[in-house]
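Next up: just one chain, as structure tokens, the form predicted on its own.
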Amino acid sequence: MNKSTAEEAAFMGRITAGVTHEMKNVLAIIKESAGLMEDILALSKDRDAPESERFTRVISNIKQQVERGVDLATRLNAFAHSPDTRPAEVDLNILLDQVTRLSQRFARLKRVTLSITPQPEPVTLLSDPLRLQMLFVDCIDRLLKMVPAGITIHMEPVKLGSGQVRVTFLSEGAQQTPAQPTLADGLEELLASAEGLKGTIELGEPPVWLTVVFA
């Protein structure tokens, strides 16, 4: 990445971080609001009034509402500081559960679940966050362009020997036949992408759609 470049990214990310701490203490107020009302509507006479349930209701959705966008803001917070240090030592358990989490969206427009299956001890790798996370994103898009709806999408990282690392991409649901396009269609991106972070793709056969091994 050149001078240029690496700034533009640092001052995207320097700006997304500032945003998502503020939404994140308009969320919090929020939340203090629907926390005072519940409050108040604890210590009112007509509590048992059938409108009152649904006020609990509402307010308890609120705080449910509340919750998943700290969540996202906290994850979009830490996507935004990928490119601060680089290259970095990376825990694939938490950045494939970040990738899961921020790839939601996409996955439920095509309705499709994504999960990770993470290991009990740390998966590190010395790489660049950013543009790992690119890699990973762009290997769930060509997913979810192929498989049908229903489909769950695991991504499993192991540690393997001699200090390599391997994430599985495997899908489990009713059917497994892949879409047109396949896999191998317009792969070559796909292939130096990985390349440019010492890794290689292996593609498969469902369940297991495709595997990425870095050295």
The other form holds:
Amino acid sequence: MNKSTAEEAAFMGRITAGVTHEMKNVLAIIKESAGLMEDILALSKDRDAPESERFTRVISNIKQQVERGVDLATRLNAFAHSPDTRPAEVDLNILLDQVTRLSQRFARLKRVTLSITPQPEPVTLLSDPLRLQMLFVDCIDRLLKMVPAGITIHMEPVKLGSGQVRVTFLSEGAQQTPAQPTLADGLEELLASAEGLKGTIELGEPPVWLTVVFA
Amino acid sequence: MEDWKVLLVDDEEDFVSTLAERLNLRGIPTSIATTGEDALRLVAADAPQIVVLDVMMPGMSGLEVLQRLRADFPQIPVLLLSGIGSTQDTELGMRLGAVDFLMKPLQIEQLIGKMSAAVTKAPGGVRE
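Show the other one: the form predicted together with the partner chain, since we just had the form predicted on its own.
Full complex below, order starting with the chain above.
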């Protein structure tokens, strides 16, 4: 990444991180306001009135959406800090979880579910966190164009011997043969662009579509 | 807990006033400050049993307020409110003598639990 691109990424990250902090303040106010409504309702003489149940349901929805918003803001904040330190030691359990959650919308539009099978131990890699996320999001994007609706794409990071790390993308229920040139095109290049990172992309037959091995 | 007085300090006025109202409804007398300077004035005028303090505030920062409280009112425990982006400040705050911290948005029961533990452990702590 050249200096000007790195500066642009750092600028985007700094602004996004600041905004996510403000978003969490907004969500904290909404949460406390919903909590106060709940408290007032609990103290109300009419708490057995039919409207009471509806209010309780609405308050519960608000609180659930606040939790969802907090989770998204937290992950967006972590993403925004990706350009801060490069290279950095990255735990792929955490990074893939973050990528998965931030890509949920793209998957939902295709009616595909994304999931990760984390390992009990950290699966660490010294790499460029931003480039790694670009690589994984690109892998997800390509698979979303190829897999049928209604399936789940699983990602699994595994620590191999001799310092290698493998990430497998597989989907149960997929019948299509992968259009390999489309799937592979440009991914090797993207992998090679990650600072201090060496690896290979291996294509497979469904359900195992793609394996990335970091040397 | 009726024996306590809590001071909530956060520059987000809607947040702090709503939270104070919820604590007051639970029988915990709570006052608020939206700047570090106001917080120090309120503590000097009528010392609370605990201060709940946002780490990141404009003007006098939460950490500056914490240092002043530790120097002038060492008997008052300080609980920090932390958010994303303030992890390092929160860690520093814990080293400077805060008793504990909570991430925003918070769970009110968790806040009350942590305040209760801190007040009970404080020198001359109030029993619930």
